[in-house]
Structure formats: structure tokens, C-alpha cells
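Only one chain comes next, encoded as C-alpha cells, the form predicted on its own.
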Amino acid sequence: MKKVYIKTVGCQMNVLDSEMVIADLKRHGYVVVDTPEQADTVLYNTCSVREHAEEKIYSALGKIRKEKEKDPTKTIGVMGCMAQKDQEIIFKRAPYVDLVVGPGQLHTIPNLLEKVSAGEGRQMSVSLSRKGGSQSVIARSHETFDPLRDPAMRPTPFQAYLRIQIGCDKFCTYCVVPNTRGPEQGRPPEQIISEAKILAEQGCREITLLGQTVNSYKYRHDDATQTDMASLLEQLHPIDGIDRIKFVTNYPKDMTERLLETIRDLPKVSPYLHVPAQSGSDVVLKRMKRGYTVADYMEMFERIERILPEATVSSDFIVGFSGETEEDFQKSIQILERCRFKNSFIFQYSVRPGTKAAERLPDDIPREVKARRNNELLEVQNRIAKEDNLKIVGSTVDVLVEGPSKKSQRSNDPSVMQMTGRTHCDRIVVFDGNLRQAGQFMKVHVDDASSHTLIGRVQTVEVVSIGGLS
């Protein structure tokens, strides 16, 4: 039997994407291990919004380059964005390497492994760029590789990604994935459909629906007529077994009124939306070329209220972006106050090569001070979000539960079992359990909260678990 350990750094899709390889090399004979030392091949899918994820994919590299002096019959491969954007880089950096694949030809490691394994040396399979017009190729690779799937890579076996839409347009000027996933393409909603179908048959009861900007989602028919994304909800919502639909990420132009109709319509959709602003600043948001003001974020977020009025909106924001002054970052402050998200994902600038920023914007935001900002904002985010945990004390909330918590999982006692899940909010429950829950709908009535957790009791269980568990 052929061994195989993967590694997953960076986004939702990274996660998919991981699924889809290993499905694919067990069928072609793989097992998977759980570590590198135990592997014949090893693979690193990575990510290359952020300069720290790139670290820590060639700080992995250099600890398993021991193993591969140790055994060269070992094939180490690197995979994902930062294949698509290094290239050579990677072999030069890392000249133990075997394979460098691309997001876009995820479907070829199987034979790029046996070309490696027969002696014909490294191989690299990544897309041209979009100058050089082949970004096509990514899209039929994604349509004909999404449906195959490995139930034992996912993070629970009741809950899946499922990918609407690969790359991305908006092209902001820090971010390299319209480069790395090329051009912003729709899934033909009957290969969705179908997969969805596919899923709550595996038991799934939870679906996320993926997208760089996933609520941008069309598909154009042959016939002229479009699908958008509130139809495809309205495609899915009828799926027997299906009892969640979430999807992120969400682009602040796009959440238009039809869209946010359809959420507060379809009973299965989680009123839950990710929309990062990224900068309470105009000046800042047009110097990352978001698209959109803080007046129009404002109007969405202030349509969200009045149409999704139970809605809970998380958001990301990035600081010390080229220029950004004192001024600009109080602003940030102030858009946090006001719209008082769930949760916010705060980040450092780091400039990404290729990037318009890294071409025309200096980093001149010192280090120290980019810290100070995160921290600052952070601050504020989890103030905020612990005072609206707090108000949910005392309620009881429907949670779809997920398994142990990282509490248990650290315990060495077997007496404790604390249990997680999610509302349908995407608010984080943890509660006194056991591991026959996982996978049930149960009523939770919360007593105390922190910022991030409610922290609860059971009350009734409402749908029995899937078979299997225990």
C-alpha cells in the first residue's frame, strides 16, 4: 500500500481541495497516515494570501527534508496557491522537492506521482497566467473534479464544503488570488445540485457553500438565461437530508435585497454572513481597490437589519495597509462599533508579490505599530462580542452538534466530555455531553458566555443521530 500525509494551511477551498486529492489517491491505491515520517508521499497544500503561511509551508519543508535524506524514495509535493504563484521558486528554495501543482491541476497528482516514482524526475503542472488567456483550463479541471469526494478528510461526517465558484475579479490590490485561481467562474448549478444530493445521501446535514465572493455567483445557460445566487439557494433548499446552508465569503456590492429576501425566506439558510470590510477608511479602501465606500458597506449592513433583522455578520479587516494613518485606523474602530460583528478576523498587512501593492504601494507602516492596531482592534472585537454573548444568557438555541471540543480532546479523563456546536447563527455552544450526540439537532439553554463561546446545558434532543456514530 502507497502512503500518504497531507497538510492543509489557509481557506475553506484549501480544506475542499485537500478532500478532493486524497479521494482521488485512494483510488489510485494511497492510504492515508498521520504523519510525514509514516509517509511514502507527502503533501503540502498551501495558501499565499498572507506572508506568514508561506513560512510556515517552507519551515515544513526544511524539517521533512531530514526524512527525505534519510529515505529519497520519499516524493514530497507542494500544492495550492503558493505553488500556482512561486513556481521554480519552491525548487530553488526547497531542491529536495518532487512535485509543484497548481490549484488548477489538482486532478493530475496521480500521474505526476508515477512519473516521479519511474525515475523522470521533478514535475511541475500549474496554469499559465491570465495574460497568457489558458485560465480555462482551471475551470474544467474544478467542474469534472469537485463530485469526488472523501467523506474521512472532513472536518465532522455531517457537515461538507461544497464549491460554487472558483476565482476571483475584484483584483484588490493586496491580494494575489486572482492570479493563484485565476478568473471568477460559476458552477453549472445542475453539477451542484447533483453533488448536494450526493452529500445528504453521505449524511451530511450542514453544506457550505464556497466562493472567493460567493454571493457574485452566476451562471450564464446556453439558452441566455442566468442562475444567481439567490436561485441557487432556492435550488437547494428542497434537498431531503439537507437541514443547513451556509456560504462564504460574501462581497459587500453583491448582498443585494432579492439575496437577503431569499435568506430570511428559506427556513435552512443560516441567517449567518461573512463580509469583510477590511477598513473603515475610504482613502485606505481605495487604495486597496475594495470597490465600494464605507457609506455603501453602511447601506448594506443597514439593509441586512432591516430585512435580516436575527442576522449575524463577522467581518475581516486588514492593518496597517499601505498609508494607513491613526486617523484612517479610528475609523476601522468606528465601523466596528457600529455594526457590531459576531466576530472579526483581524490581519497585518504583509505585502504579497505580484500584488498591484507590492508593485506601486510602500509597506510603510512600522511592524510595532501594525501590532498595536491588531491588538487595539482585536480589543475592541471581543468587548463587543462578549457583551452580545451576554445578552443571549438565559435563551435556549437550536445547535447542531459537532463532536468533543478541544477542551476534551485535551482531557485525559474520560468522565469529561464537553461537547461543541453551532447555532444557526454560526455562533460557537459548548455543553456537558456525549459522543452519541454528535450529529444531532439539540436545544441548549445557555447559561454563562466569553467573547467566542456560549456556554450552555441540554435540554430536549430534537433529531435522533446518524447511524453509525457513537
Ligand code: SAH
Contents of the next structure:
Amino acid sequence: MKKVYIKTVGCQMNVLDSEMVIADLKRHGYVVVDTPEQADTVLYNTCSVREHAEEKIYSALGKIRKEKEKDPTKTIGVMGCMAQKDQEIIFKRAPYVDLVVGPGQLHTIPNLLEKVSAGEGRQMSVSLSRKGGSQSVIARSHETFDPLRDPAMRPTPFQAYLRIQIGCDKFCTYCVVPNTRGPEQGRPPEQIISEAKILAEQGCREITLLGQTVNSYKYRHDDATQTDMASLLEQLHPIDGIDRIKFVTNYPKDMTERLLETIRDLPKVSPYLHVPAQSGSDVVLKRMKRGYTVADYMEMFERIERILPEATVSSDFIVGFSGETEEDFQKSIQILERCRFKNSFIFQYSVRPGTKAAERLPDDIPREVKARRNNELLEVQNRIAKEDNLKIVGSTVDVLVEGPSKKSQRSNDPSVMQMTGRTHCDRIVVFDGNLRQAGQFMKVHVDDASSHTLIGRVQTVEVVSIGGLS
Ligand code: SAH
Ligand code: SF4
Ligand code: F3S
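Can you switch from the form predicted on its own and show the form predicted in complex with S-adenosyl-L-homocysteine (SAH) instead?
Shown next: the complete complex, the earlier chain at its head.
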């Protein structure tokens, strides 16, 4: 048995990719081990979105060097977005790496590993259809690849990611993703639906549909008809066993009335929308080439409020983007105050080689200013989230229980089992419970709240006697 260790950083796409690569390797006789020391093959599934994410991997590679020196037969592989972006640079910076594989070529890993162990030397596979391959080749490789799934790799057995869209064509000036993931392509709806059915048969109750701009999903059929996100949701909704459908990440310009009405009319679809604003300043948005103004974003936001009054909305922000003045930054605080997002992921701008911003716009905001703006925005976000969460105290929410909370996992006392789960609107809820509740929907009464968490207790279920039977 060959032993593989995999370390995954980055977004949900990478989590899903790792799941598929492991499923593929298991079919080729590999078992998964928990540490790089135990493994014959060590794989890093990497992210390039910010410099920090890359540094983490280069530092892990620095550490693995010693292991490789001790045991030169150990195979070291770098896959994912950094493999795509850096290619040969990885071999230069870490000459002991044997394998570099981009996100469009993950299905080649078992074969390339065989070549490495046959003594054929370093292997690299990084073609993406934007760089000359045909779209149908990519689509076909995914057709055969995505359904190879490994339930054991999922965060829980009853939740899974399902890719509906590959790549991105938006080319925001700061962003490396279109270069690392290639052109935007919707997967054929038939494939998505059959994969969702397989997931349901495997016991999956919640699926999260993935795409960089998931609500822009489109698939053009041979007869020239088109399936969009709304009709895809309509087709997924009837699948037995799937009780909740979420999707990330949304692009503000494509949040149509019809999509919002579809979400409203389909009870399994979560009224939770992650729609990054990125900035509250028109000048910055323009420099980012996001394709909308603050007024456009607010119009979209009001559309959500009108059609889905119960929905929660979350956002991403970049602080310290090229030329961002204090006034621009204050406008990000203002949009946050106006929209009162459930949560926001806040990032300090990081120049990415190969992007338009790296070529044309100076990285002129000092590190300390970026850090201060980050903290300031986070403080406002946390205050808002806490205020809004406190409004839920006293009500009862439906929770899909995921498992023991981090606190429980750290505790040595087995009688204290704090469980965690999420509401339909993606709010995190913790409560005292037991392991048997994992994978169940429970009604939880909310007693208290912080900015990130609702704290509650399972509502007592009253047993009602029916027809005189006691
Ligand atoms: N497709 C998604 C986001 C993918 S990247 C979307 O468009 O919303 C996730 C987040 O990382 C982005 O929303 C953005 O806030 C942040 N990000 C992307 N590139 C970045 C960079 N160069 N520096 C800092 N943050 C960045
Ligand atoms: Fe990057 Fe913009 Fe595409 Fe999101 S929409 S992945 S931020 S280029
Ligand atoms: Fe990172 Fe690639 Fe995802 S750059 S955020 S792993 S698409």
C-alpha cells in the first residue's frame, strides 16, 4: 500500500479538488495518512490568492526538505493554484519537488506519480484551456473526474460541495483566479444533477454549489437552449434526501429578480447569499474593474431585501487596494453599516504577479495602514453582527447539526458535549447535546449570542399521544 498525505489550503474549490484527488489515488491503491512523515507521497494543494497563502506553502516545503533528505524516495507534489501560477518557479525554489500539477490537470496525478516512481524524473502538468487547450477537453476531463468522490474526505458525511462552474472570466484587476483556474465554464446540468443524486444516496443532506461567480452559471445546450442558475436550482430541488442547498460565491451584477424569486419559492434553497462588495467607493471599484458602482450594489441589496426579507447576506472586502484614500475607506465602513452583513471576510490587498493591478497600479498603501483599516472594518462588522445576532435571542431556529464544537473537541470531559451546526441562513449555533444528533435537523432555542455564534438549547420535543394510544 502506498501512503499519501495531503495538505489543503485555500477555498472550497481546493477542498473539493483534494477530495477528488484522494478518491482517485485510493482507486490506485493508496491509503491516506495523517502526517507527512508517515507518507510516501506528500501533496500540497495550494492557493495563490494572497502572498501569505503562498508563503505558508513555501515554508511547509522548506520543512519537508529535511524529510526528503532522510528518505529520497519520498515523492513531493505541489498541486492547485500556486502550481498553475508558479510552474517552473516551484522547481527553482524547491528543487526537491517532484510534481507540479495545475487545477485543470488533477486527473493526471496518479499517472504522473507512477512516472516519478519509475525514475522518469520531475513531472509538470499545467495546461488550462485559456492557454490553448480546447474547452471540450477540460469539460470532458471534469466529466469523468468530478463524480469520483471520497466521502471520507468531507468535513462531515452529510455535507458536500458540488462544483457547478469552473474558472472565472471577470478579471477583477487584483485577482489571480482567472489565471489559475482558466475560463468560466458551466458544467452540464445533467452531470450536476446526477452527481447530486449520488451524493444524496451517500447520505448527504446538504449540498453547497460552488463557482467563483456561481449566480452567473449558464450552460448552453446543443439545441441552443440555455440553463441558468434559477433553472438549475429548480432541477436540483426535487432530489430526495437533499434537504438544504447553498451556493457560493455570488457576483453582484448577476443577482437577478428571477433568481431571487426562485430562492424564495424553493424551501430547500438557503436564503443566504455571499455577495462580496469588495469596497464601498466607486473610484476603488472602478480601479478593481468590478463592473458595478455602489449604487448598483445597493440596488441589488434592496432587491434581495424586497424579495427575500429573511435572507442573510455576507461580503468580502479588500482594504488598502491601490490608491485607496481614507475617504474611500470610510465609504467601505458606510456600505457595511448600510447593509449590515451577517459576516464579512476582510483582506489586506496583496499584489499578485500576472494581474492587471500588478502591472498598472502601484501598491501604495503602507502595511500599517492596511492593518489598521482591516482592524477597523472588522470591529464595525463584529459590532453589527453581535447586535443582529442578539435580536435572534428568544426565538427558535432550525439547525443542521454538524458535530462537536471546537471547544468540545479540546475538552477532556466526555460528559460536556457542545455541538455545533448552522441555520438555514448560515448562522453558527452551539448547544449542549450529543454525537447522535450529528446530521440531524434540530430545533434550537437561542438563549444568547456573540458576533459569530448563537448559543442555545435543544427545544424539548413534546410527545403527543395519538388516537388514545399512550
Ligand atoms: N470569486 C469570488 C472571490 C474569490 S477570491 C468573488 O469574486 O467574490 C476570495 C476573496 O479574496 C475575494 O472576494 C477578495 O476579497 C479576496 N482577494 C482576491 N484577490 C485578492 C488580493 N490580491 N489581495 C487581497 N485580497 C484578495
Ligand atoms: Fe477573482 Fe473577480 Fe473572478 Fe472573483 S469575480 S474570482 S474576484 S476575478
Ligand atoms: Fe486560492 Fe485558487 Fe481558491 S487561488 S482562493 S485556491 S481558486
